[in-house]
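Here you get one chain, nothing else, as structure tokens; it is the form predicted alone.
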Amino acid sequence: MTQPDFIPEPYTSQIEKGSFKWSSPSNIALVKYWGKKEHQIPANPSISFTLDACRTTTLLSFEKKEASNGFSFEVFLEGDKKDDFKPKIETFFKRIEAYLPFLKEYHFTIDTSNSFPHSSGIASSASGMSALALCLMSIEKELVPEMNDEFFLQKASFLARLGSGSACRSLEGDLIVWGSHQEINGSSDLFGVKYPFEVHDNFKNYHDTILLVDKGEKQVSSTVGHNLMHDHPFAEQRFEQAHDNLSKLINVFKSGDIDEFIAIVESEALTLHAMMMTSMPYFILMKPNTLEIINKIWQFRKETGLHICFTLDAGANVHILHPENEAEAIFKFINTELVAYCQNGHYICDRIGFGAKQLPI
């Protein structure tokens, strides 16, 4: 698929106004997605667990308005209206009218909740972008009623990523690849793809327990960031890097190698954040309370052989993994030497999920 298969022939039918309800998960990346070119095309390939629990609602309602040469919405969050998040609608309204070229001919107003806290430092981008892009697929499914389900969720995605490029691998589960691989057929940097080759079952039901850091706002915003990887001295080698983490990982799913994937995984996150700490300018997300997490995880895992690992994202929030037959003794440890670090004793539970559901309304 390219762009323009994604750009509708005019619309058969017409609806005047309606209501479609999505609920959308987070999703957390094994091999990190740091930079991106031109239309929110990603610099190298990643892959992530698709989470459960972390989920943004969205119920988008739409009536036919008087034509007008502008987009007419309003956003609410659990019911409080949000004029600041209007303007990153907008921008995502303009990157994808081309491709919904209804948007400007109906008023929408956009309803959106989290299941988890809004201040608790978990971006929503992607479990909220996700969400919102199904809803306007749902509309087009109606204009277009011929349409099929897979390009239904392939048209989502790439719409989702228009809005926030970790989005498009919201939708399905239970692992997503986005970039373009040359060993994962199918793979494009346009949408996510589900994970095409073998999984053992040491990584069905894996776990993801979010230690809450800091639930501030990020001292940097992710575009900002990604774009500082546009001179960035190690660029390139950070990209090779994210295409050979991703074919270790191929062997490393079919065969069950728990070790390798937690040394590839922990790479990445601290590879991340490296190349934060050495753009120019630099910055430093982690906290204290990051590394002294780092530090127990590491112990522990000496200590007692079990398979507990972490991730970070592009903040100061720790992601503990680990397999499901570990799940007890884990959460014992992180009840008892962990959460201590967590701000105001905040976490998470999460596990594997598989993607968006449509809700009734």
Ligand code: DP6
Contents of the next structure:
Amino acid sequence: MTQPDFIPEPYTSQIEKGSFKWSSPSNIALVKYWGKKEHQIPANPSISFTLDACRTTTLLSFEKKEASNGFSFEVFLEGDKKDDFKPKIETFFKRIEAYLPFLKEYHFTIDTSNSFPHSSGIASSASGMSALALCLMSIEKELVPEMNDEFFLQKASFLARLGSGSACRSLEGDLIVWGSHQEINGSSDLFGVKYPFEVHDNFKNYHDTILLVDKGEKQVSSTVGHNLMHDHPFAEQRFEQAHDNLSKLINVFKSGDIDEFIAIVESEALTLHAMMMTSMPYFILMKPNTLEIINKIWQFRKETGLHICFTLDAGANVHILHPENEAEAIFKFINTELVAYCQNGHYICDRIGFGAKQLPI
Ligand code: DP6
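I have the form predicted alone already, so could you send the form predicted together with the named molecule?
Then the entire complex follows, led off by the chain already shown.
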């Protein structure tokens, strides 16, 4: 599939008004996307676990209006009007207009809610943009009734990417690859695809407990951070490393080697933050408690031999990853040793999930 394949033929069906509702999960990258080219093309391939509990639910209502030059929409978060969300959605609509030519023919009401607190510092752009992209595809499906499910999901991921890169990995589960990789047939810079190879039982039902270290607004947005990879002294080595780490993970997923999994995942997390610290201008998103938690995890792993590890996204929160069969001891450790480092003692228990769901209205 190439970019022109997502531009539709003139629509033959019509729809006056309606509404669609989708719930879409967040995801956590194992090999990180950090650095992008024009049109939201990633500088390197990434792979993520789709999550289950952390989700955005979006109800999109639409009604035909006179076609005009601008987009017409309102946004609500948990019932409250959110005009500060509008610029991001306006940018999204501009980027996808060529692929959804009906956008200016309707007035939209976007009603969205998150299963996690909005101010938790958890990226809601992945779940939010993928839920919105799916609602928009449900409209297109009415206009092109013969569209098949595979194309529906592929185009939804293609659109979600134009909203927020990592959002294209939030439609399906449980392991999603985004970005072209030599050894992964079908992988694409344009949309996320299901990881196509064997995955050992050790990685089924993997847990992700998210420790909320800092719920505040980030000082540097991901978009700014990605752009700082353009003149970054270590960019080329980093992009190559991401390709290598994804190659290594193919063997790890097959063999079930959790120790090697831990080495790759933790190195990816620290490399992501090392890229931030070595950008110009440089910045640090980790907080003192992020480091306290990492050291505690390393100590606990050494003492117990349990397969606990961490990863980070572009913020201070720590994602603790571990297999299902060690959950009891690890939850006990989190409760006794790590909760003290979380803001207001807050953390979220999540695990691998299987993607977005359409909900009845
Ligand atoms: C560190 O997808 O939020 O979480 O494309 O600019 O919206 P934009 O960036 P975004 O970047 C996420 C970066 C990351 C790593 C990852 O999820 O792969």
